[in-house]
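In structure tokens, the next block holds one chain alone, the form predicted alone.
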Amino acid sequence: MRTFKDRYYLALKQVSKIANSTLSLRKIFDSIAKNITKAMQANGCCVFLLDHKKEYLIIVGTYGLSDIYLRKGPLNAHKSLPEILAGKVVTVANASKDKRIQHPQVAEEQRVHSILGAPILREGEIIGEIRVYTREPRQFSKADIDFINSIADVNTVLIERAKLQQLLARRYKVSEKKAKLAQAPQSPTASLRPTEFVHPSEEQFAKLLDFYCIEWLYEPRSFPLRWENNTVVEMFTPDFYLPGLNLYIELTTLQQPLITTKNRKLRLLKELYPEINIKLLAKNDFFKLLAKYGYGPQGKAKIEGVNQVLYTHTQIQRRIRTLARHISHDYASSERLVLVGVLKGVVCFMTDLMQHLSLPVIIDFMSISYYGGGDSQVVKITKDIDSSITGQHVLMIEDIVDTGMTLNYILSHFSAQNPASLRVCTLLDKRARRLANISLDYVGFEIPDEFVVGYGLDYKGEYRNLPFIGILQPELFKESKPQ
């Protein structure tokens, strides 16, 4: 009979061979979970990766666990064995009674008793977890912990290799069009997702969610709908869960039999689980749903020429409310505040900001133009503000600040009029482009060195009416002046 040392040695040898194979990433992780389960004489194993927000655990490999246990619900890494996020190996003696387990009732029903969890680290950062499950009470030994940590190290190498392969593919193997798409910002988890979608519409919907930076989990939970003799005989697994909206999504085609069946299941699900928020969507309903939550113009998905959404309408409004609270607090003792904006890009931001200020305000606008070119480009005021700001508290409102040269010129122009105070509030700060040494008192978001459009920002007069801020495809423009 083999000792645990023999089993662990053979498992590590087999895992190393699998890791160096040509199998897909998902199959490799499944095989690793299988080898861990057998070597540790356990009943199941899961390999997880953290989503890019480091909130939810996404299954990338599994073996030996029931579908009901795997689909018990979105697994929040901060609620389920949260010590693992701190880099600790965690043991659970009784899963059904441990407060660190997110779904103890399902653990009891599916006879999951003891659990061993270990972090997957990359350069000291937690990127995932491995968990081992047993049906019988188990006290995990130091050898068990050393073995699972070794396997976690192998997983880190696998993930790094996958990222390297993607990088090489981008550089050498993909077409020019695909290469441009591959250069679009992606979350680490999204780039390594091993998900195989059942239907093309699901993949299309996932890409749409990625474009709008909406976090999603694919088939994270199965809901038992019907039982016979205490055995589940019918379940329903929604296609997606959107954590930010706390919303389950089930997609459907226009085939009436499928719609009828899914509607029946949804009615039953809502009766059994009234707390669950779920929607049944046909393809044309995608865009109506996104429009409802402020993610894009109704009737269109991706906006032509925009690579990806940088900040959604919801994120922008939330940040504006925070800025307004700070400004209202700082100017609470002032009789009034003068808001000055430069047309036209600032209109959306200034309009929304002033609605949340809890003090009297006066608004004014100015227009500027540029002449000359290159380094000799000069700013000219084509329309000055209408009222005097002498002795007034002035807050300069900007949509975006990059080099700061234009803003520096305008601030000098206003300072000569002796205001009581002069501060700056900008929605976007492109600090990578800064040339002038200016102080920004209130900043919405610091953004990368990208050309952005939407929410008042334009390119050749277009895109201003987009409800979000997106990154324009670089091949579409050649900047004649700083943004």
Ligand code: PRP
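As the structure is a prediction and not an experimental result, all values here were calculated from the model. Residue numbers count along the first chain shown, from 1. The term rigid core refers to the most C-alpha atoms you can superpose between the two forms while keeping them within 1.5 Å. What changes on going to the form predicted together with the ligand:
- If you fit the rigid core between the two forms, you'll see the Cα of residue 119 move by less than 2 angstroms.
- If you fit the rigid core between the two forms, you'll see the Cα of residue 34 move by less than 2 angstroms.
- Residue 232 shows a C-alpha shift below 2 Å between the two forms [criterion: core-superposed Cα displacement of 2 Å].
Switch from the form predicted alone to the form predicted together with the ligand and give that structure.
Shown next is a single chain and nothing more.
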């Protein structure tokens, strides 16, 4: 009989071999999960990657677990064994009784008793997790933990390799510029998701969601609909879950019998799970849904000429709340803070930011203009702030810092008035085009060298009212001055 040392040694050897094979990523991760399960004499294993917001765990490989357990619902990494996100290896003695488990009832029903979870790290940053499950109570040993950590390291190398391959493949297929665009705003793990779609329309739908930067999870939950003798005999698994909208989506085909069956299942689902928000969608319905949020071909806002959504309204709001938390913390001991916005692009950002600041604030605005052209262009203040900032803590608010020339001018103008402190907060930082060497204290997003519009930013006065930030088609502005 093999000792645990033999089993772990053989599994590591086997996993390194699989990692070097030409199998698809999905198959490699499934195979790793199988090897872990067997070596640890456990009952199942899952390999997860974190989505780009580091919120949800996406299954990339699995072995030995029931479909009901795998599709028990979206797995939020902050609610389910959150210590793993802090880089710790976690053991769970009894999953159905442990508060750190997000779906304890399903664990009990599906006979998942003990769990061992470990982070997958890349350069000190958590990018995924491995979890091992047993049906019987189990005390995981130091050897178990060492083994799972070593396997996690192999996964890191695998993910790196896959990304490199995809990057190289892309270089050959598309132009450099398109490759940069495709990488920049997208989730770093989106292209790594080895999702196997059942239907081509689902893949198309996922691409559309990616285009609009709408986070999605594919079939994360199955809803039991009918039971016979305590056994589930009918289930319904919606195609997508959109966490940002807390919405399940089921796509429809044009075949009437299928629509009738789906409608029946949906009625049943709504009766049994009234708290669930679900929509049955045809393609046209999807466009209508996007329009409701201001996106897509039927959206009210003008998006003609916008190539791609760089940041959605939800992403912007989430980032603003974080910035506001940092600012409120840093100025907590100050009597008050003077926010100075540079018109007009800053309107949306400043309005949203100030509502989340938990300290006394006063606001002021200034306006500037550019005279002349080419090298002889000069900046001039056309509207100065209304009150004195001498002795005050001042935070300059900008929508975008591009060359930095505007801010450089404004900062020297304000420094001369001896404020108690003078700092800068910008929503967007286009570092690639920086000329003036200025330091930015709070930055929302660092963006690629693209012409961006929306959420206050304009092109020839238009697009400011878009609720998101989009990239303008280069053909539109090539004649005019850079942003």
